[in-house]
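Just one chain is shown here, as structure tokens, and it is the form predicted on its own.
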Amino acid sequence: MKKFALLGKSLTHSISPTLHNHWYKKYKISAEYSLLETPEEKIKSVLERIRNKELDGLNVTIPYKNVVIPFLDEVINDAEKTASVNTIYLNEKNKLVGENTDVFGLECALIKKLESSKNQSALILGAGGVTPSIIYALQKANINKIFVSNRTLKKVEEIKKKFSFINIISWEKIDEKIKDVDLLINATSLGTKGGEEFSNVFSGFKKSLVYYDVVYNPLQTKLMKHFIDNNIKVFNGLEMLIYQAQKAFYLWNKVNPEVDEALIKEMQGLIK
């Protein structure tokens, strides 16, 4: 039986095992997917388990998407472009490979649903592990007016070294900047179930604004409800999670699992 897992911290609310195990059952693949909560000092030894064929692959989540890179033999495709890894496997040459499926996830969950990306501008809140993937997905969609704000300035400055064209906005000025942008993306954990909320009450935004939140638990954050009440189109992070999982599943198993409305509704039902 193949063994896959999610590497990260505080994973108890993750629906990834249910999603992957659903596909394993559907496609009659002898495999299982589990959660692997790991302290940072143990990451190298966990990755060695793939090299030793004890594990067949890993997904990587907060806060290790950058941390795993020094322990890999190759970082390819979108992972190379973003310096952010969320999928790991051993290739045919026994090289430990880091890939990024978050970019694909956002393209399917958001970019393809935008009416237009021409001359659009975006403001990203947060500079964590998923932010480089968001920037790169927007760049590929020709959204080049990208502003990034984070409570800790140093983190945004690190991202700007990779993406020199982004504009840094101080956290104190996001209420002002939101009035100019077409797309607002929350890439922070603010609004997550049981966690801290945004203290900002955004107003003065364009009627055509689109709001995207990487948070999927709850399905509607407090900020999402605020925008819905103001007739703004909103998306949560559930479909991004599903589509990035779809690509990871393909990389590991060479089977492209189906994503349909029934699956999305089933995953929504897991979120209380």
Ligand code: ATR
Given for the second form:
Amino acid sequence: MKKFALLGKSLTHSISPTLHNHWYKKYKISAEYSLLETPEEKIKSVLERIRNKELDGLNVTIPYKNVVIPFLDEVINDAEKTASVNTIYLNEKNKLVGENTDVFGLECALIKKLESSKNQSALILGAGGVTPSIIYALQKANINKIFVSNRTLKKVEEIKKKFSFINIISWEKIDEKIKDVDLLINATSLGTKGGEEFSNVFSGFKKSLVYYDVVYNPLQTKLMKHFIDNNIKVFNGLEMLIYQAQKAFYLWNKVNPEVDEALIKEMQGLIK
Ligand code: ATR
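Now that the form predicted on its own has been shown, please provide the structure of the form predicted together with the ligand.
And the full complex, kicking off with our chain again.
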């Protein structure tokens, strides 16, 4: 039986095992996907288990998406572009490879659904683990007027070293900036169940604004509801999670698992 796992810290709420194990059952692949809660000092030895073939692949979540990089032999494609790895496997030459499927996840969950990306501007709130993937997905779609704001300035300055074209907006100025952007993306953890909420009362935004939130638990945050009440098109982070899993599943098993309405509904049902 093949073994896959999610490497991270504080993984209790992850729905990834249910998603992957659903596909393993559906496609009759003898494999299981589990959670691998790991302290930072153990990462190297966990990755060695892929070289030893005790493990067949790993997903990586915050806070380790760039911490794993020094332990890999190759960082390819979107992972190289973002310095953010969320999928690891051993290739046919026995090289430990780091790939990124979050960029693909956002492309499926948001970019493909936009009516237009030409001359569009985006404001990203947050500079955590997923922000480089969001910036790169927007850049690939030619949305290159990108503004990024983060409570801690240092972190967004770090991201600008890799993506020099982004414009930094101070955290105090987001209420103002939101008035002239086409796309607003929450890439912070604000709004997550049991956590803190935005204290801002966003107003004055364009009628055509599209709001994307990486949060999927709850499926509708207070801020999403605020935008829905103002007739703004809103997406939560669940589909990005599902589509990043789809690409990871393909990389590991060379089977492209189907994502359909029934699966999305089933995953929604897991979020309480
Ligand atoms: P990490 O910061 O370890 O990468 P993350 O979940 O990927 O973790 O990112 C959390 C994001 O939510 C960060 O942008 C964080 O801002 P800071 O860099 O200032 O910590 C943001 N965030 C979390 N709580 C916040 C709060 N109460 N107010 C504003 N931003 C918050």
